[in-house]
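Have a look below at one chain only, the form predicted alone, in structure tokens format.
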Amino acid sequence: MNSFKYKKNHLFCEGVKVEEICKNFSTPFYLYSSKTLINNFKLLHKMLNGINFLIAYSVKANSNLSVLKTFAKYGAGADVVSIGELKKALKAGIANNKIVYSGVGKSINEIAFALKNKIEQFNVESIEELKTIAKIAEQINTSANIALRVNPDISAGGHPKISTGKKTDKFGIPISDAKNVYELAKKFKSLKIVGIDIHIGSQIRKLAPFKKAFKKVLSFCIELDKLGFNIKNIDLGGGIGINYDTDEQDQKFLIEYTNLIKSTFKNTNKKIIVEPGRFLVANAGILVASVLYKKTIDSKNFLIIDAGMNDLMRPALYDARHIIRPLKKKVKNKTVKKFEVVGTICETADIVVKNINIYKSVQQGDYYFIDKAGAYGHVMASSYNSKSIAGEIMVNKNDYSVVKKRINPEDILKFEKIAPWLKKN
């Protein structure tokens, strides 16, 4: 499935030698494989066959228009959390009736825009949000499809900053309160109750939390059916974890996960919505960087590259570990030593990879790449330290194209101005 392979010691993305791209574009840049995106989507689609389902790609993982368009061509829906993501999904050609709108802080303007574009459903996260959606829908003389996001109070493990299903997290409505909120929703003529939604976290690599959550949501859905609610959609959220330490996807876990969905919900006759993000895009992208300097302090070796936490926030934010490798494997001088790979940002947290084997002969100008950077990479990039924001390039077979230009300081300056009173002598 992974289209990043070494051929005669040189890294290729599909049919393109990555070093050739480096000759034409400054590092750092993100590089995506369209083939890997398609393969990942087709694999998940195939494994869910046998039930009524919708793959609503989690746009927050990677919102590049070309990535969205790739999935749209194969029938994907979208899970969005902002008006910006919604506009991108629509522009990429994702059908409005395949779009679900999540997130705890939907603004009035965002709700109105989504209503006018007749999305599949709002995943409602609070009573105040419910009332706001009802009011706006009434004002513009339409009805809003809603599902309640219920919080099942399940710990999914992993890093606490990507947990979303515990009672102490900000997301959703406690499952113990949800029945009363559904009853409240029935009172609004402008609301149409169509579903139920859960999402317990991200980067989950154990089946047990999913099993507990799915059992809870199914039990609650049966209860709602008995009360006369017409629940047609069960949105299971995302959270499928991947192994950042290996080259290929963990298909064994994916098989177990999809089998669990099918065995749990096969008799419900409802549409099962899944919201994968990381699984679809992580291994479809890399971050290419250049070596700037190496230095040694006491016995600790540092390798300074031109990509840092402004380009890839995950290591600093989540203590995430990525693999870093050279674009060109050495035939001679293959001796390695331990390095801490760091970026250029003036923060101690700007560590890209800790304690990793790098060629001892590494030198200024060598090209390296950070693997599995397709998810939560460029979307979290910033211009901190007034740095450029890396561009994005996509490969298709033997061809490649810039799908987002590099944003330089000169571009950022166009959005700023000096206050008029500061111009006075």
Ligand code: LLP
The other form holds:
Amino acid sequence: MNSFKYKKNHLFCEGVKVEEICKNFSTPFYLYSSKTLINNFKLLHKMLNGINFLIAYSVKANSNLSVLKTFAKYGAGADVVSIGELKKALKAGIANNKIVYSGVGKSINEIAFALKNKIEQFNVESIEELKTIAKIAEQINTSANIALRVNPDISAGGHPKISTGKKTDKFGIPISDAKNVYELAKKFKSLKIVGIDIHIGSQIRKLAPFKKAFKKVLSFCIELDKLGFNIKNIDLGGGIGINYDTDEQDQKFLIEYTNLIKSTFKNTNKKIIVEPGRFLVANAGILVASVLYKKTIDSKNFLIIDAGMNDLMRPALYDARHIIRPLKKKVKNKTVKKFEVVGTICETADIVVKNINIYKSVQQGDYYFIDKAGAYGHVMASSYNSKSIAGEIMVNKNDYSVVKKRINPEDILKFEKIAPWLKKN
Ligand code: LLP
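The block above covers the form predicted alone; next, return the form predicted in complex with the named molecule.
Expanding to the full complex; the earlier chain stays at the top.
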């Protein structure tokens, strides 16, 4: 399923030898496989078959327009959290009635834009937000489709920085308060209650938290039905975890997750919305880098590469482990030793991978790639230390194209100016 494979010791992305791309583009750059994106989407689609569902791709995982367009062509919807993501989703051709809008801090401007574009639903996260949406909808003489994002108070496990479903997290409305908030929503003529929403966290690798959350949502929905609310969408959020250590996508967990959805909701006639991000894009992208230097301090070996926390934040922010491999496997001098692979940023946290076997004979200019970097990679990149922001390249069969240019320091300088008073003597 993954389209990054070694052929005769050289890494290929679909039909393209990655070293060939390196001849034309300097590192670091992100490289995506359109085939893997499509395969991931089709697989999830197939597994949900049998129920009424919508896959609303969570744009935050990778918002490159060509990635969005690839999914749009297969009928994907989108989960967006800003006007920027919404504009990108619309530009990529994702239908407005397949777009859900999440996030705790939607601004007035963002709400008005989403209303004008008649999105499928706002996932409302507080009473104040609910009232604001109602007011803006009334002002522009329209009605807003709303779902309440309820917080089921469930610990999803995994890294605390990406857990969202506990009542101490900032997200959603406590499920215990939600009935009153639905009653409140009913009073606004400009609001149309269409759904309910949860999202308990990301990179969840166990079924139990999903099971608990889905059960809670279903029983709450049954209660809402009895009270006469017309809930037509149940949005289950995202969160499917992937295995960062293996080459292949973890199908077993996906089967369990989708079976759970089907068995839990088989008797409802409602539309089940899922918002996967990572699952659809992580293994469809790599980050290609070159070796700059190596050095040994007190028997600890450092390999310094030209990609770091400014390109891929995940290791520094969440202690995430991404495997790094060479673009060209050696046939001679294959002995390895342990290295700490680091980036160029002046921060001790700028570690790309700790304690990993790398060829002893590794040298300046060798190409390496960081695997499964397609999700929360480029979207979280920054120009910290006034570095460039890496470009993005997409492969389709034997062809490839730059889908986002590298942003160079000169480009960033165009946005800055010296304050006028500093120019005087
Ligand atoms: N829906 C909502 C409302 C979300 O907040 C998220 C992710 C998703 C869907 C998609 O979740 P996924 O299927 O990708 O797990 N930067 C972190 C992940 C942060 C996730 C934020 N919300 C990382 O690199 O692991």
